[in-house]
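Just the one chain here, the form predicted on its own, laid out as structure tokens.
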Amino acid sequence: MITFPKPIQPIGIFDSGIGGLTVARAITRLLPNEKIIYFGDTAHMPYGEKSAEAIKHYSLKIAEFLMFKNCKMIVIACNTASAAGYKAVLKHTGMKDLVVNVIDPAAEFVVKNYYRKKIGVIATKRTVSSNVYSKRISHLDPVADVSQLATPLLAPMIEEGFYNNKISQTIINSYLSKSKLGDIDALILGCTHYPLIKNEIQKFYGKKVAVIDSSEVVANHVKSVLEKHNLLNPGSKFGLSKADKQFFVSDYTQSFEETSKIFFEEKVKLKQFNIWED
């Protein structure tokens, strides 16, 4: 029997860890009457190290869960699982355009905003090897001139808190000073804990280079991909309570929790629950 989503069911998101929690922060900000399942698979991140095959591995077994837990949409809140795994947990789910990954509207927004110019990329070893971006950007630009660039120690950096100090701008600019970035006109945030350092990227920068953060236009495209299928949360008088709100991790530490404060912007409370465990 087939079975409809309805707009009451929540959207699904997952990223290997917390970094996906700014995608969850921009959308809830952009549709604050959804309701929203959070994973976060911290027993295998980061996902930047890992091989295609795991990590496609990985999100189909996460989007199993979420549709276990009935959600309408899956959100692949995750530049390297949705380089990866799109395609896959597409084929798996069949749940056609209600899995949305993180490069596509990207892609596009980069397009229609800064057609025929020369955008660079910083993301994990991972998402810029696999040539996601410049393929995507290509497609819809034939003469776009993309240069893409492997950051990998922004992502620790910022899990451990590290960012909005010297240390953090000394690494930042040690990156982006680099050759490959040399006279771009916009630059792609390609992985979602980097609009946490949206702020010193833009310093370093200063108003000659569009910096593009992803998860506000990732953001964008789920409120008009739910608006297309009718499946916009109407709300109710009463409002969202916390447990329209669920957030979970494959393995979970006390400091992993504060860490994801920073992130969502409010206190979070994580639930661990291994899928990894039949």
Second form
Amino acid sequence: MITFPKPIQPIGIFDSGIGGLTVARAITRLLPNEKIIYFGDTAHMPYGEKSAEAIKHYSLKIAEFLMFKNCKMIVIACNTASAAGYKAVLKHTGMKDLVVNVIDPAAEFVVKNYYRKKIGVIATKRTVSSNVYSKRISHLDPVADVSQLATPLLAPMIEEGFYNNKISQTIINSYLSKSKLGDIDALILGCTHYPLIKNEIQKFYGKKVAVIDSSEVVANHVKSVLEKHNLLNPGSKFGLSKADKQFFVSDYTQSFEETSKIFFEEKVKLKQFNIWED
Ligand code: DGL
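What would the structure be for the form predicted together with ligand DGL, given that what you showed me was the form predicted on its own?
Below, the chain from earlier opens the complete complex, with every other chain and molecule after it.
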């Protein structure tokens, strides 16, 4: 358990793969003095197709790795792991609000900005079947009208580089035309891969529907939690060195490294680290 974390310690961020880099990018943009340690469990992705038990197990193991790396905070930058593993990570680490999931900040944001409106959510099968968005939003607004749609083709499509083209727009349009998402006022992008297709989704709706990219909402939440605990890194006059942003994956391939650059919007050096051998 981490006792007395210090501002100079890194923020640990994890996802099933490289999609969570959209959250890491939003955090580093908002908080450029923060060191980060990112872990992408590429050996086990996609989490969206796994059982809740398996995801819980992976999440705990990754949380241990990030604690071992002396992280002051753990951000679960994956909706599927936030749905299945957050409570277990919270209990296991004892880090209380220094464990951040991506669902609660998004739920708070929609209730604050779209109170009593019709909210749509698109996410992986596991996130949708957990019903987590409906539960968290209804907890804050008991008469909220939340409609969730599983969109399992989208994450692999993006990872394969299919976005901003005719094929991706056709798949996106076909999902968004489903009656479940009819008449919504706002749509939560409930998967950390989806910020890459936000423009295509917005194009489908025009100005009629607000498309919510939770990575920015989560980054703001991270900032306020660090402020509350006096844990914001003041930075040094020398700035951050390359070593202050580290990216680990459980299975390395060159194609992951190339795709990472698109998610993080800068060159990323991935290191293979196998936390599953013991
Ligand atoms: N990035 C994950 C999420 O936010 C989805 C990808 C996967 O299925 O592993 O839910």
